[in-house]
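Below you'll find only one chain, the form predicted alone, shown as structure tokens.
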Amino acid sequence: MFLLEVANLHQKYGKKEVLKGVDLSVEKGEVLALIGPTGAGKTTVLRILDLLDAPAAGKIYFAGKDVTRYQRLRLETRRRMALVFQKPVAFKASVYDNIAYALKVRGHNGSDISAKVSSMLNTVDLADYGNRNAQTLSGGEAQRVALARAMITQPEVLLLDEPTANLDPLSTSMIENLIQRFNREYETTIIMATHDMAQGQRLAHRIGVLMNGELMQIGKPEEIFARPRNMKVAQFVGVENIIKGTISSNDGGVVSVDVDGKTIEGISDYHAGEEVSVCIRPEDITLALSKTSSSARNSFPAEIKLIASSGALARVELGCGFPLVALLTRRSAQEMGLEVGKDVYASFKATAAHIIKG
């Protein structure tokens, strides 16, 4: 059984649809990361969750209940649940103060509070700022802080609304070390939105594509960003390489793809005559100075456009008759001595040819 689901969410804002017909199901000890552009509803369907606003339509469920509908049950599923915003919310008071209202609000006895705060306060790396004003904190130490006051009570779900936004590298590491914490160590589970596709890719054990009020797609985050459902998705998650083509052929689920007169082999059910799109990472394409035999069914001589490095990777834009993006480390470009207008060979397996519609 899942611990949270929705079925069939829609939510208006005026005569603005905002949500259309969104199904979720979380498991127990998950995160879940929903990404999308800006506008999408990552936050309203955050919001939704946690039951601070009720949806135009649908249902939502917490451990198979139905807590759509009954007030009664959406204030007791309420208290297994936090949400921390993009912006956290820090009390006029001391951060000891800010953690402790939870406690204070379920009638937890002194001892029992003041427990309860050192430890968090140490969970998160402010042992001694106990004292200080909350509103005085940085931006990175004020999200501990609201970290720290929506964990106090070990809510069974965590929902973040952008929690590294605007933060600096370092305090985005202690937030996300927070997080992958918090649900190892008290088995949370965690529902995210994020605008950073990196992030969720090193926290999330499935993500979704949210785009314009729905659910594109969800899997785990080597479906997504290798396995992109349609072009809306592959476009948003960064798939440079995307080739358009004509199937000129299916045998047996190995498809042979014309690009103005060129032929690249993928596998897919696609029949022949249907136009489609070829998603290829980058990092998926080796390079050599020579034609080699190999397993990669796709091998392509190809000039050299443009290299620029970033850190220890190095980025080849090239030319075989379609332009192509490969990514290899920075050492082996220099090794094989790569530099503009030098001849390669461009390869990729059949597999790694990703074939959309469209």
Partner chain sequence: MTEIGQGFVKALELIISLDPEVMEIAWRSLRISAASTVLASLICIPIGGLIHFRSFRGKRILINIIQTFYSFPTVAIGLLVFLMISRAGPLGFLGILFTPAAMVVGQMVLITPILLGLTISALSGVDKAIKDTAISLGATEFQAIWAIIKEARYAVMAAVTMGFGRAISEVGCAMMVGGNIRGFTRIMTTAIALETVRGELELAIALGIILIGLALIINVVLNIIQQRYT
Contents of the next structure:
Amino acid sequence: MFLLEVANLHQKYGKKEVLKGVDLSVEKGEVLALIGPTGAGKTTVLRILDLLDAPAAGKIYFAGKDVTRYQRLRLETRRRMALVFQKPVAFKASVYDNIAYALKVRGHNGSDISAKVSSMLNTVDLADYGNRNAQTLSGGEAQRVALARAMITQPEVLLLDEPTANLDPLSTSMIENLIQRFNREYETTIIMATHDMAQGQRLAHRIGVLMNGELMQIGKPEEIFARPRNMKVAQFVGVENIIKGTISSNDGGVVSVDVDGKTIEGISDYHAGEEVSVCIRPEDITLALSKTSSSARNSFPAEIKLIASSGALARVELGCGFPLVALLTRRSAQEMGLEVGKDVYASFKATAAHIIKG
Amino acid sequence: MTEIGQGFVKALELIISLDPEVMEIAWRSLRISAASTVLASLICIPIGGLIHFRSFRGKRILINIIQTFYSFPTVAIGLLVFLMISRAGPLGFLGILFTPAAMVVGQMVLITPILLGLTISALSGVDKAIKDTAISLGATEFQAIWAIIKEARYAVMAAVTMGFGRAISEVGCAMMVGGNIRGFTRIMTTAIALETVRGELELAIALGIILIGLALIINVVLNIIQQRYT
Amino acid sequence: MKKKIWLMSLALLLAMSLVAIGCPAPQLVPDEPVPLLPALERVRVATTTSLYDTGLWAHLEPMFEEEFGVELDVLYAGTGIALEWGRRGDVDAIATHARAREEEFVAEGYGVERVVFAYNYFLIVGPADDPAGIKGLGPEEAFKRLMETGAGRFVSRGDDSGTHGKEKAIWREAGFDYEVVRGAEWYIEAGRGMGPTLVMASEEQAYTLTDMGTFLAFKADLDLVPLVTEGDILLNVYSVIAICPERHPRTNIEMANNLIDFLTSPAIQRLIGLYGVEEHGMALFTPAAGMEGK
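Having displayed the form predicted alone, please output the structure of the form predicted together with its partner chain.
Shown next: the complete complex, the earlier chain at its head.
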């Protein structure tokens, strides 16, 4: 049984449809990242999941129970979850009182609250901050207080809305560590919205791509990045090589795609004559100085148009009848003596050519 | 001018010598207005919170009506309360007409719109995210309202102070439902009204000075609250 | 922790506010406890302003309170308002001076019995230069003169009080329609008690009708002199009426009767007869217990 499940979720703000039938389910202990561009509806989904807003249509099940409407059940269920907002606000009170709030409203006694809050302050590395005015904290500190405030009741589900937006790298990694720690130590189920795909990849067991109110694709991170379901997802998850063409033949699942007279082979069920796009991840492309007899079914002579380095990697833009971007280590680029204008062979496997419609 | 001058000097003498009658009237004014302000606050602040918190049809109109009642004539309220609590009225069985309790009731009715309206606008100044945060952290509706009120505590205090100011400076209602009975329901404003027309100017001036002093203090307190905390 | 402090301060405030209504002032006036609910029995009398402004009630109130162990609340009102409060049952007794209306009040069943306890006389006072020249005239002639000459101004109580009623009676006897009189330019309706009306007449240098008691009590602060003092119509009889318990069972009839007995007792009658002699050189009232014909 899923811990949290939503079916056919619709939401409207005025006339604007912000969710158009989202289905989603998470298992206990799972970390799910919702990625998508700004305005895709990520926050809306989180607010509905936390039972803050009621959906225009659709059902929410918590531990199998329909909690969409009944007020009593909603409070009870809400108390098993916690949501950290994108821009968390602190109550005009001390850090201690902020973190203690969820316990107070649940009627815990003073000594219990005191013990739990001090332990939580240690966990988020703010042990000396108890008496500080919560409104005078830095962004990173405020975010940790917000996280501590949400986690103080050890909720079964933790909902995070862009938990590291606008934070410096150090604070970001601190928050990410805490998220992982809560997930491991308390088996907290976590659903987080983020526009940072790398963060989703680092933290999540599964990623859901939400675009324009629709859940485009959900699956393991590598699946999303290697095999985006459609063009929009492919573009959003950063597939750099998207090449349009037409299928010329399908030979038992191996298709040939005609791209301006060149032929790319890939694996697909589409039939001859269908318009498709071929997605190739830059890191799946290998470069060689001479035509090799590798197992790669696709190999094209190409001219280097541009080399840009980013960190330890070199990004090489090629022209081979169609534009292609390859990613390799800077070291191998140097060893091969790559430079602009040089002719190379670009190869990739048929399995690296992911073919989508359109 | 000599009349005013002499009246003033005598009035100051009355104040400085802590004249029992002046002090007794001033003290009664304070107690009655404090009581009505506290009791009205206990009713109005939560209700104001509820109005702010919930969204319902006609909310805007309701708030407009409340604001219209800020300056509702005090004698009209006095008449209304008199008709309610007079022995011949629907609440006559309480037997509180011409008692301090009646004055407290009258002042409560009088300052309810101000307390409600200013509480609502005080709470409107609170970040909307506070409500979501409280609810998300498991607060019930009333716990969330309380959290919002606590966020706006200084503005709410200012509202209460305004209410107290209106209560203690009001004369019509207190006169009509209190009866201005010496030693029982005579407060500063009713005493000033009576003593001025009877020509007992020293007492009227002395009480007037105290009343103005109180108004001054209330304003200073309001300013401090507003400057320091908003 | 914090929550408790909030709750405690809330409870404290609540307690304070209740105490505030119910407790006596801190020994500023040691002999005046002020309870919210009648811990001490209370009796309430609505009195005509002329009795109040002379200070007679302030003089008698502590004696009554001591004798009967009760709080006497004296409400300052004109006869009209006093009668209205009596009809509504908001007071236990009324002390007024308008015979016809009092008898009507009793006849309607609101009052038990009209008990006369004092009288004095009305008089017409005005500025010493007497622009209308009414000095020494009878009251009706004086009013005629005012109407005919239109010289000087006249301040009326204009508050439906006993004095106001008397004034209207004099206008009637003088042969004028009161509605015409009140339309006159020189006629001012004060809408206030006797003392305040005198103060106003003095400020305006106008004529007014006043009872002797209040005039004497205020004389020192007034720039007015007596002009018309004789005439049968100027008799001013004060009576006290207990509110009928059959009409208003919640009124304090026992104490109202005590108040009537007190006012008509020989000792208090003597005090009433002496009231003001020391200060003004003459009595403000004549005791009149038993003179029911007046």
